[in-house]
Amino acid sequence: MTATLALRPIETAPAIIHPAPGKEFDWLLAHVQSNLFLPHPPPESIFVGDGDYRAIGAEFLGHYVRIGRLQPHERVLDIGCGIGRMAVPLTQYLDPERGSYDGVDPVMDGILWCAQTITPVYPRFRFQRLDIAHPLYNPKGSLPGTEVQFGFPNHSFDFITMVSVATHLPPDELTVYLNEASRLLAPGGRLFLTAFAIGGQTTGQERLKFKRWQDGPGWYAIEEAPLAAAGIADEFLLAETQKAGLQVESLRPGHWRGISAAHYQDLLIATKPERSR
């Protein structure tokens, strides 16, 4: 069984029973690592981290489907989606009639990758730039990480995937983004977020090592550059998770932290109350 990090008393999202992926699925994951056919951008064009592009993408895919119970006929956001590492392989699992797929970033090359070599096979996976000031990724951008809002109606998602985005934002614009989670995603949808979180289980991780940011819920472990490496206090990102109106079901921890895990950083799964009747 996956490990949880021990929370504090929370008010959790109740249980949500669905069968297994079966043998099918299994044969789903190996198919996207190994088709020489799925689209791949130029390796030296690839920014969204170390790892094997391929193998990375597939991995996730059964992250999105195993734990957050990811559906062929749902309405995926993908928020720093890069150069498509995680829409790939959703090209092989989403319905082409009834799923969608949406992607934002603020790096134009991922971008314009994806919109040219995605979208004209797969018509309802969509990408957009947004120009988001960051540091290291968008440094001239125009609009400020506290004042991002994402161009959709509320409720227009089923699922919404931030992977490895809270872990190059400082504390105030990661609760901007898990209010516009909460605001997009539909009743019953889900939050899938990966984040450093660092709390009292820290002890034992071999890459890294974070120092706090000032007085705040922030950490860094790269002084010289804190947003390429960040992590959050874990009170605080559950706190904000509920604040922006998500009940959070789980916070597991990764193999970041030199333990076993079936994924390196933290991943958080919350999800958006039913409408109250």
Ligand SMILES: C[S@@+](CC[C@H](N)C(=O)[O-])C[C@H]1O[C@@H](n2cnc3c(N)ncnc32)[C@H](O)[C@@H]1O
Contents of the next structure:
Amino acid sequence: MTATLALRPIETAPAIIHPAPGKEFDWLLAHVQSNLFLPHPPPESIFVGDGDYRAIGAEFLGHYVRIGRLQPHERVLDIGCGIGRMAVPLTQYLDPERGSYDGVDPVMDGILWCAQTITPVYPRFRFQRLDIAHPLYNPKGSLPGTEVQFGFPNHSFDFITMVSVATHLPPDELTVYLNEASRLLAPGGRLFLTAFAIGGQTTGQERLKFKRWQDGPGWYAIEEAPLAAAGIADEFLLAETQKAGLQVESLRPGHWRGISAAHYQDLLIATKPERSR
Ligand SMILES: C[S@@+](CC[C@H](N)C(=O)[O-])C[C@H]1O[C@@H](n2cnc3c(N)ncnc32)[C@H](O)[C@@H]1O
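We have the form predicted on its own; now please give the form predicted together with the ligand.
All chains and molecules follow, beginning with the one already shown.
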């Protein structure tokens, strides 16, 4: 990867012209953030990180549409959907008859809250608990992350999101997820994945100080719990994405680097080529 990655977004595929969402969409985002009728889990049950649940959900709906070009009629897969922080705002955007949303996660409580709160009102929003092992989120899980195969047919989705999930995976599991994303995306579909992509220049202002895990592509910020905040070598991330059969469209640096950016983690957008099997 070029040394400029840390400071400037890379764009490796020509940007697709897409009408910019207008004032109506701005209004929708404001509504998603302020509408107290939208469900919100009990604060003590939120296990997906600090920060304002509604505000982060609205923020990502904005990124999905403005950066990921998500359309209301599309089929979304949310890998590591947690406790519905992305699903709740998407109920206000996806077309209830044509769009759909599937969320998967190893944490039972999050899936139960979503299945009991969201699915009865929005039946095209479905949630599945998978017993994937993770030292922090599901230590007794029976399925190793390297053996994950999501139970959906090839090309089932137009948009796959992994927000703040790759930042908890070791490199070999990330590779498996990139391959699964490629298998599951229909031609023209996009993967929207956030990461701490390590490489290139540093700013000296990073909010997390990463250390390399042995000699591999994995990095960690917290010694006692390496998967609490996992970094990944940018070259590895880009190469594995491409090897999986996805075309990297952009990798945008996030403001965890101490720079000005619209999102905290780095953001990878990769596309399933139109002419792919
Ligand atoms: C920081 S939370 C983010 C949740 C959600 N994406 C959001 O932004 O609200 C990380 C999520 O990844 C899930 N997770 C952990 N290991 C996973 C794995 N191997 N496969 C899928 N999800 C996993 C966790 O259970 C947790 O819900």
